[in-house]
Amino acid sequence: MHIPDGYLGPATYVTSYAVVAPLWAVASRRLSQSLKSRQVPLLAMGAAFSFVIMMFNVPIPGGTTGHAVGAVLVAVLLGPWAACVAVTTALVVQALMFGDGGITALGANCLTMAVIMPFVGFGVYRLIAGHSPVGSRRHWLGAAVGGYVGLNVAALATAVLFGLQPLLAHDAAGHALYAPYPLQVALPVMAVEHLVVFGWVEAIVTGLVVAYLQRHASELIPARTTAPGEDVA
């Protein structure tokens, strides 16, 4: 899902940075106000987990690969704003040190994987887990479904960014200057890959980790004591 340099035109990647930059500021401020000192190592582990799991690419027929992100898992444990910071950190390191995702496209990659995915996935998790006890199966099931839905919505957003490029930037002959795939190509390709393969990888990883923590470290799973939308970290 990492968008490389050269696939997005300036209008798209500048806009993406403009959208995500204020969200980074809000996430940083909210974490500084609410993150407890004992949760800092967990946030660092969340960023490391997201970094590592994104490096394991799953090949599929057609010559392409995909991966899990771990954003919803971090959101379940620390909240979506913390997941925004953790996944952003992982994406920055990958872009600067490993060339995985472009520098110009970093804002767009963070928008899809560090903002859209954890917030959507966390909302689904909350909807399913509700006010059930931490040991309830609704927690791991909600985390798994949240991971599946979050990754697919993020992939859909990425496909839209790709598909808009031929409309936004083309030469006099109508040839695309950046990503050449129109919406009618980008949307079904990204949707099928993530609905059939990569979304399940994300769901299995997220659900299994939450189920393990329920058995062996249930104190890491926050009990729901606030109304939806009140989580600040």
Second form
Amino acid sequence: MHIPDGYLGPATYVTSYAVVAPLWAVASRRLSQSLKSRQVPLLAMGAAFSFVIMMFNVPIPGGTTGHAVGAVLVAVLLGPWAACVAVTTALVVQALMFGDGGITALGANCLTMAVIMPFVGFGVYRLIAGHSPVGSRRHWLGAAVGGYVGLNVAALATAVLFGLQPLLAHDAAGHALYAPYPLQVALPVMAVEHLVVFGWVEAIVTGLVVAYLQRHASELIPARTTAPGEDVA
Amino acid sequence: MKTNRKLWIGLAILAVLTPLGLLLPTWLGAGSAWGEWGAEEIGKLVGYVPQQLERLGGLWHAPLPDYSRPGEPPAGLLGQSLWYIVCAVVGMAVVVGLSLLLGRLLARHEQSTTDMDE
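Switch from the form predicted on its own to the form predicted together with the partner chain and print that structure.
Okay, now the whole complex, with that chain kicking things off.
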């Protein structure tokens, strides 16, 4: 899901940066209000986890590869804004040091994996976990379903960005200037591979880690004791 | 804190296991992620290389491209796996350093236990 340089035209990558930049500002303001200094190591671990889990390319035999992102796990532990900061950090290092994801496409990649994914996944997790006690199975189950849905929605958003490119820029011969596949190809391919394979990887990873923490480090899972509707993020 | 220590160890184990993410796709004959092909690969797939894709694609030269040795990547799977681990460790160290720095800049210092906003 790391869009490389050259796949998105300027209209798309500039817009993506324009959308994600203010969200980065909001994220840092939110963290300065809510992040406690003893949570800083957990934030660093979350970012490192996201970085390393993305190196585990899962193959579809004879086909493509994909990977989990870990954004929803970080969102469950520290909230979606912290997940935005953690995953952004991982994506910046991947792009600059390892050429995994483009520099021009960094805004777009952050939008899908560091914004859309943690917020969608966290929303699903909160819906399922509700006000259940921290030991309840609704937490790991909610985290797993949140991971599945979050990754899939992020993949769809990526497919839309890819699929718009031939519409936005092509030469006289009808050849695309950037990503060549239209929406009717990009959307089904990305949807199916994430629905059938990669979403499950994300669900299992997220669910397993949350289940482990519920048993052995339940203090890391925030209990929701506030009234419903109060301060969702 | 004991929990944190366990989690750091967990992350270190993950770093050592990363070659699985390289070997499994190789053994099972899986290629790139969809939409992450190089210019040459895309030429084979669609019959032409999109003009701007090739130009923009060469914009940035990462020091450790594709989690591999800079310059000539090792030919064997063992060498590739070892470099993959090196990249995992280096990358995680930088990510941890950056986020500790960011976190310390942003986080509130604990003087009180109340959760009031500013």
